[in-house]
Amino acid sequence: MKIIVCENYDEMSKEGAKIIAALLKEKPDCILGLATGSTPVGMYKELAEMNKAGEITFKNVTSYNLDEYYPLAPDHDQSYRYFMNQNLFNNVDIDIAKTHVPDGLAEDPAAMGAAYDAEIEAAGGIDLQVLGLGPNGHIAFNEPEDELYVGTHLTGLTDSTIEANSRFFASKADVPTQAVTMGIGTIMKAKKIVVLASGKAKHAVIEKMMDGRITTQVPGTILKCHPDVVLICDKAAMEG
């Protein structure tokens, strides 16, 4: 694992909107895997501006992001489609047609989810996958648990985590208590990751990226299994 660790947020985002970039040159017709939350958002945005600036295109590029809420409609405020296209779709010359998102209102979610991942493998998989970390070491929506699920899947979200997206909602109580989301075969199938972490709430998952020990309660470390991931994240998150 290779690591990089930043001044700060911005700088965070930079380094990361700058090795998409790259592949974007080297592989106009990439896959990317793509993450919500508030930590990818800066990237995003540099991302935009660069295709702005006619650095980058997104014109043949495909999407797959790691996960939904359930059940959540795709016009809603709050779900990931939504989130995707405010912050990056809609920036950029990316074929909207070309994006996918796990369907959060899927009827038979366990079926939805073998379909996105055979979609995904049909496209030839995804070249960089983005990924933040959870305060408790979840990646994508596998939360901490005795046993990972392999594919994407439905899944419950703890507490801990419904607490921390509790400030993009109305009340906690407004929270889905369940997401759709790629499981750790999936995530680990790429070719390449790209992990970001930002802020002092991080620094006790980045301590447990760093030893030698892998746990399911801390899902984020099997990354360490993975031949080219690189972490970057800011001076908060490492040093605490």
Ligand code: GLP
Contents of the next structure:
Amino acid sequence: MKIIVCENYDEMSKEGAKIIAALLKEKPDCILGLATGSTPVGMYKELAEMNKAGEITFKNVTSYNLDEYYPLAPDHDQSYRYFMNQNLFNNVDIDIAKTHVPDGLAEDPAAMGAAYDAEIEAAGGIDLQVLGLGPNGHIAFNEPEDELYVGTHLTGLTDSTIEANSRFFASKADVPTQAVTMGIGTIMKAKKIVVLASGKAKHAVIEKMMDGRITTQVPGTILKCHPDVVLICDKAAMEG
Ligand code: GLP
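Other form of same protein, the form predicted together with the ligand, not the form predicted on its own:
Full assembly next; the chain just shown is listed first.
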């Protein structure tokens, strides 16, 4: 795992954007795996500016998002589909038909998950997956558990994640208690993974990312087994 420590959030965002921009130039029809949360917002802004300046184009890009709350409609203002439209898709020249977010209203989430994974594979696989880290070490919505799922699936959210994500909802009671999420296998199949982490609240997870062990209780640690991971964090996340 390559580690880049940045001075602050802005620098982290620029570093992340640089890596994605390089891929877009090298492979304009690449497949991006995208993440939500506060962490990648700055990077998405950078990318939108680069796009506006004509430095990069998303015209031929296909994207697959990690996860979506369940049950939640795509037009709900807290859905991850809505988040992606607001924070990236509406601000760049991507073809919205080529953007994918797991269906938060799927009647049969297991079938939807299997189809999502099959579609990614048929498209040629994810070239670059963006990831954040939950304060408890979750990636996408793969929460700390004794056993983790390989493929895209329906999952329950831990109380700590509901609490952490309640800042975006009117109240904690409004946060869905379930989500559909790519599994660890879906994520690990990506050719390259870029993990972003900012702020003191992520320090404990970053420490776990640095030792020589993996545990399903901190799902992010499994990324240590991937051959091409770049962890970009700021000083606050690295030093606590
Ligand atoms: C959510 C998302 C994760 C994200 C995490 C961290 O739970 N499912 O993909 O990494 O939040 O969010 P933030 O970046 O806001 O700290």
